[in-house]
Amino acid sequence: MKKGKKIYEGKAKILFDTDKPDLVIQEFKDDATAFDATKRGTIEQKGVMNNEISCALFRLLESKGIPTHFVKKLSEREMLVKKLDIVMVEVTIRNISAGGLSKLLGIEEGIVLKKPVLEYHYKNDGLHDPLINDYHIEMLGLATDKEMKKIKDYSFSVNEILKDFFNKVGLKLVDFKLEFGRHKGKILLGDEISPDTCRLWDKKTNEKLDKDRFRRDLGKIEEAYQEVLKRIKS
């Protein structure tokens, strides 16, 4: 597989084209950002750890019938993925109150929700990824009703699979973000699944083992990512 030119660079990843038009290489960076990139830093070896974690979790989801963009791991920092036309809707699933949900509704962190809460955000950095609903999605033409039903169904299925998996390795899946895209007429799960995109707390102590350690200057950031990777691989 020949690595071509850079076609996109985001906050945490770079995409390169390949000699196959339907496939791209996704490279994970050590850069860390928070609060709409107003806070920036580096988490040592984050790209290596997030690539490894994402590869493992994409393989798990594929084995459970969730179609993803993942093809194979190429190197420490790179995975080969299917090229997606990204749906400009981020999905957040929340199982325990934290972060944006606590801030939005003025509720304390750590409340186990009776049912998972699903949120949609418009992928637009200039607007700070505002919260939107099905009517906004239809108005903006971001996706069809059929596509959004797939996205919603996949998201809840991913939640059940990951909750069960993380529970078995002593972690609570507090909330997480998903991105989807179109590939040859089908909706696929894309992006990454890692401590950058998931809130993960230790099941016994509620210690935060995710990007909140960077956001909130809690220290031991690299150690938290390493702990998640260690448990996933155990």
Second form
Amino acid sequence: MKKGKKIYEGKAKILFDTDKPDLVIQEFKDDATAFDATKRGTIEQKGVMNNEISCALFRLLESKGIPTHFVKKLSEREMLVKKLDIVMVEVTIRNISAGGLSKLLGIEEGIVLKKPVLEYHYKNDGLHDPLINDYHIEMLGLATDKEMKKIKDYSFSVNEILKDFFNKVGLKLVDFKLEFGRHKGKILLGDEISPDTCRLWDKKTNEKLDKDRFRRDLGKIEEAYQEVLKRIKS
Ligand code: UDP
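To complete the pair, please output the form predicted in complex with ligand UDP; the form predicted on its own was given just before.
Full assembly next; the chain just shown is listed first.
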């Protein structure tokens, strides 16, 4: 696979063309941002760990019938993926209150929700990724009803698969964010699944093992990502 020119550079990843028009390479960086990129930093080896964690989770999801953009791991920091026309909607699923939900509804962190809560956010940095609903999505023409039904079904299935998987390795899946895209007429799960995009708490101690360690300056950030990787591989 020949790595071509850079197509896009985001906060945590860079996308490169390949010699195949429908495949791209996503390269994971150590850069970390939070709070609308007002907080910036580096997490040593994050790119390597997030690539490995994401690859493992995409493989797991594929094995359970969720279509994803994942093709294969190319190197420490590189993943070969199917090129997507990204749906500009971020899907969040929450099992335990934290972060944005606690802030929005004035609920303390750590309440186990009776059933998973799904949220959509408009992927728009200029507007600070506002919370939106199906009507806004239709109004803005971000996706069709049929596409959103698929996205919603896949998202809840991903939650069940990941909740069960993390539970077996002693982690609570508090919440996470997914992105989807179109590829040859199909909706595929894209982006990454890592401690950058999931909140993961230790089952016994409730210790945070995710990007909240960076957001809230809790220290031992690299160690937390390493611990997640270690458990995933166990
Ligand atoms: N998240 C993400 N990217 C974003 C916003 C959120 O990956 O741009 C993830 C975040 O890590 C958490 C979940 O989505 O696991 C829910 O985040 P929340 O809405 O609580 O926002 P935050 O507290 O991160 O601002």
